[in-house]
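We begin with a single chain expressed as structure tokens, specifically the form predicted alone.
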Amino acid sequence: MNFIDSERSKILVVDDHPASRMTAVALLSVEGYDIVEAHSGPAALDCVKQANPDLILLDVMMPGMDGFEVCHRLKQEEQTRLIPIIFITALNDRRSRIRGIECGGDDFLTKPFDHLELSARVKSLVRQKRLNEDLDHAEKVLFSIARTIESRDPNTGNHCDRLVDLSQVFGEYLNLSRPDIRDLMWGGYLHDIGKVGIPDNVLLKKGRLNSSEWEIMKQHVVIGEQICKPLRTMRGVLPIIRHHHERWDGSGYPDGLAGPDIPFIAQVFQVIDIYDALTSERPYKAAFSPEKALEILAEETERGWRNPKLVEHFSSFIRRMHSGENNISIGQGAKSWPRRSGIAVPNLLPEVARLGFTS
């Protein structure tokens, strides 16, 4: 064991049997870890808040609150969801392992455990936690940049938040998968992140851009893609960032894609983005009514700019939402997601497949 690997790493050992705790503590102390102990589920939750451990060894069979419940609670919290949890148990049955996986457990060790196996698994998961934290931090930096971009232009209001909410409920309406809905929602924040590379004299210019300025502005989609590309978790968002200004007839940018060659997720996001822009007040226009915004989308579809079937579905969705049919509403969805919003969802999967989308 390289002590550099365990420097300042803290392990929480949770077990209601003192002898079992002492065994784990003795083995891990030799490896150079700082050890914190808890004798029950509630005590473990308190220790996590105070000690912020890098890994938890968690006994399953404890009176009152068992290890499964402790794990479930920790994995539901933003501040503790990345802490790896190894279940320490005398149970070796399939049902218990499945339950442990379902509540978010990362690994299992059966009592009595082997010293070398314990050491290897702890070391691996502590390193994985650090990698996950780095990734999580990188994602948060990207979202912070996106927020900064939005704040540079005070005219857009809460455009990103509205896109996130509407993306969730329309994605559910289309019966898209959870990863696709997540990508739509992330796209709400990140679609224009490339504007960080556009000079203020172009980005904030009042009035129409000239041809050279317009060419500079169009580069924001390429810049945004390059910013997010290194993160694997952003892979599903990249088509939105790069292609949300393509047009159905091929007259859009940056690649002039046409028809089903435009990624479907980007088509869905584009319709949402346009609708929000039309129904929001800007210095150069008043906010259009939902019906007027749908009329403009229909006109753009007749010009060949939008996917006719998708716009038809979106128009139906907006009209049902504003009529109160099936309790379709937006505004709080993104805050509660992944809990579904209770929309009565029509079966559009065959239609979505015909539109050229595959999850």
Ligand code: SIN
The other form holds:
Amino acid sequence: MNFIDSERSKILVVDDHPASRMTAVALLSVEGYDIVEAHSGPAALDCVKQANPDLILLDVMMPGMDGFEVCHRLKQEEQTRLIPIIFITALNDRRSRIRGIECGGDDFLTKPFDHLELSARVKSLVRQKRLNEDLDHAEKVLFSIARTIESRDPNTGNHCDRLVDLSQVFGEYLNLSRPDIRDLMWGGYLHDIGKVGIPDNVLLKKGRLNSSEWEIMKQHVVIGEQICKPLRTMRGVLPIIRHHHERWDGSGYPDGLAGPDIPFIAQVFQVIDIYDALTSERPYKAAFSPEKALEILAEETERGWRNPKLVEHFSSFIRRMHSGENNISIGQGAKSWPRRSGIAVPNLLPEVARLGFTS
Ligand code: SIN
Ligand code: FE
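Okay, that one was the form predicted alone. Can I see the form predicted together with the ligand too?
Below is the whole assembly, all chains and molecules, this chain first.
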């Protein structure tokens, strides 16, 4: 048996005409759905908050707040954006259909309802919603794990938040596409997720790693890639996870890629990652000034480790940022981003500590 179908789904029917609501309610009750009703836009918004429905049948024309507005608001909210919305429109109302798509509606039905059509669409959208939720939860699990690993590592502090911030502004500075910027930002959280597979005596070792310990540590990029690979939405982040320790001259790991063979997004991420590590305080070193950090990056570039053009861009970006030119500033990214991308990132370590698994 498919467990998706074994839970009763809840449907919200929104229409200002009681008679229209009754028809839909009657048809859906027969199908075994739980029904909630609302007679207006604002009542619908309240209902959604309280009842958390699996699908909404939404009339377009309602006095006060129309269906488009209701849909628009729900699709913008993190809590409600995954609830499928079927608009109820008049037959052949092309303009309404276009507007409905524009404000995020998922499907349309015309009155009077065709029983079979209503039933088929509702069923398929509810199923789709459950799958989307599962994917959403899987993503959140990965981000939580990444966050938790970070907080166990005495070296990193709030490294990830800062990486997300810098990734956004530097990505925009380089004119990268929206999806690339998103991947860079996700990389900020996820690049070292593979450290979950590194034993504590290596990961948390104080002092230098010996060569066999290094070999173990290097595995984190491959482990991380394996962890994130099954999720299609992670595809763009995989090159960052796998290749963020490659070097321009081919002396890096895991593949020893050289020059432009290293995926560009991984090169960009690496420069940000290193810069942040240099400018942050670590147990074994004080924070370097931006100027000093750029100097070290330049030295590493001369040694052949980094892409000279990219490091040049990065240096002028940092200098501009610190001179306040071009209104570049950071600090907004990590705060505004989790909301926009739908990922709130809890750190689970306090929970784990409470359970007594860590010291
Ligand atoms: C890390 O990924 O932060 C540690 C491993 C390395 O620096 O190569
Ligand atoms: Fe790493």
